[in-house]
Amino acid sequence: MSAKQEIILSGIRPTGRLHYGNYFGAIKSFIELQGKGHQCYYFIADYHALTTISERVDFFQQTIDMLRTYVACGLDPAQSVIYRQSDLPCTAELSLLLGMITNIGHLERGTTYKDKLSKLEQGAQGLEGNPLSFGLLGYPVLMAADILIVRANQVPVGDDQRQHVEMAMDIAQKFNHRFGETLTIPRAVQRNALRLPGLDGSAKMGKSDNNTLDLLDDPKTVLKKIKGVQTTTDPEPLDTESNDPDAVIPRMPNSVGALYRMLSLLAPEEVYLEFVGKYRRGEKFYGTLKTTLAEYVSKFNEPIIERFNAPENTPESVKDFLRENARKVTPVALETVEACREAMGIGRSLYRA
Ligand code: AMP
Ligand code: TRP
């Protein structure tokens, strides 16, 4: 047991298959934080998945698949409470309460909202019928409710979510300042959290951008995706002696950097260094880089795919599992909501025990 037990919480939206950005930006730390005496809560953010909905999507099936992938990657149901966000509906109640003290101006600066706004302004396709919703604007308030409801101290997320965690800290501070010490302030996310670039050379690998390498991709798909990465430019001289990925990768074209970043995460150091050497010497090597990387990726995916397909993963067993875990987290969450109701002056619920 560690000296101090921390409360850890994080979530991922069930909007598609889990990719390498999710794994190395978030899930890897979820796994590392287990078994150290902390209380870990990991959930599937199905309410958040609804913030961009324009027609019915089978989020329930996607939730089940995501849960199976979580467990296949190494999240241990014996060590972590893994639940579905909408099975904890008092999160929505806390979000409503927190919304009462959140400025709209603050929310308009939220990255998710701003990104969508700029896509709309640029006339992006596929967003018709899905304008900026109240739910999307309130995304960070709901996320604050997720975090604060279990009194999390630590929130392991990738770099793109840092701002949202900071908003949760601000909201909690404001609440405590106005209504007395009620909520636990989470710690800030460290500044150098990972942001894995996309296979298309864009800054972020993301489910909606069609540029991901997925944990459930089979070897054929892996090779096809990696071979498709654009490597038409010849290596440029590196103006650094360092071989550190954080020094080398920003000096490469983005799509090549994406390959190197994955190599540095998956391959033994000597393999990564060998390819940095080839790059420095300006050799023609992209073909072997791609096949080598594809092998490491497929090797990494193989046991995950196998565990994902384990026959004991029936829909009924997954449902039972989610039900049991919702029961575990509910008392903790209700206690926080009731404390906030009391602090704000409406008093405790009269029908909840
Ligand atoms: P999402 O798929 O957007 O719900 O993200 C779930 C988690 O994965 C969050 O903690 C994100 O910060 C993390 N994540 C998503 N994409 C990336 C990426 N390209 N690099 C690093 N982390 C990421
Ligand atoms: N917004 C997060 C994402 O897109 C998912 C999420 C929802 C989350 N609530 C959270 C992450 C609370 C951490 C804590 O990645």
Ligand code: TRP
The other form holds:
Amino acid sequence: MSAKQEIILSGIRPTGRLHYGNYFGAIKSFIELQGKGHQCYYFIADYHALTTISERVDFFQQTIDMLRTYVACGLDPAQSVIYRQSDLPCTAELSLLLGMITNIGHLERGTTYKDKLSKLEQGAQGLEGNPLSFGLLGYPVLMAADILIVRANQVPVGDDQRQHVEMAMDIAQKFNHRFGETLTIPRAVQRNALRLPGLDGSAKMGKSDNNTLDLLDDPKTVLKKIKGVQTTTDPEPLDTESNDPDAVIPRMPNSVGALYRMLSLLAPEEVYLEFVGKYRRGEKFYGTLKTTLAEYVSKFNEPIIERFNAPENTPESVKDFLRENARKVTPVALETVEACREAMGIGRSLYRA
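Rather than the form predicted together with the named molecule that you just supplied, could I have the structure of the form predicted alone?
Left out here are the partners and the other molecules; the chain alone remains.
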């Protein structure tokens, strides 16, 4: 490994079917990073997915389906090390060791925990599983273990996860201060990501909100979803001359803005500008807008669906590269855990020696 080579880590929750929010929020940047000479580790956060469940979920099958989609989108398992969190059980051991030096008050300030606690106190409905589980409270420690175990230098994150990386930095610094320089101090880097609004007009496209366009949707499904977007508000003239989506879209009703955001990402600029002009002039055109957008979404999905179903992109092939990549990352991870054990004074594992 080159001395200048940066180690980059990012985690992916096993959600099964992936949507456009996933693509422009993470997948696109993962693909761009893999060709830039970095050592990229991408792990499937199946342990993290267990923090609030109340019944069995087939996360393994969701992982396989999701990874087949990643490969179909262009992520190359030969260039990036993609592994399951649970295939690296020493991560749980490192989480235990790090938990020994992590203050409860520090964890209670975690945004994810505070958000669930606030909703519970307000009597919010629909909170899944146990919203205040030990797993949820300790989520930042396990995430710190994920980051520190591969000695990551960079962790690309959105604003919602930046605090967790900062907590990992704090934990690593505390460990090194107490036990000597053992852990690599990571740094959070802003992920070049775009948060897509949901088709229902909400701020974020998300599977749990049933407001997504999926990367594996066929043309019939795409058209049905887009035609179902609420566009009952008549267009109102825009008070800006800008054609920048970041300037134009916030001035539109939320669900209409979702359509325009997708159009700005998938259609040629002249097509997008033509519809901005129609909106600016207050014309009625929603039917044409929806069918045009559906065409571009289906055109984008077509090669992804084809590669998803390719003979070489089977569930068995995904299992094979998960096995191989787990073998690649395990020596690095075990050396980190053993170094921490030795630094803390319990010594290296006799079982693994």
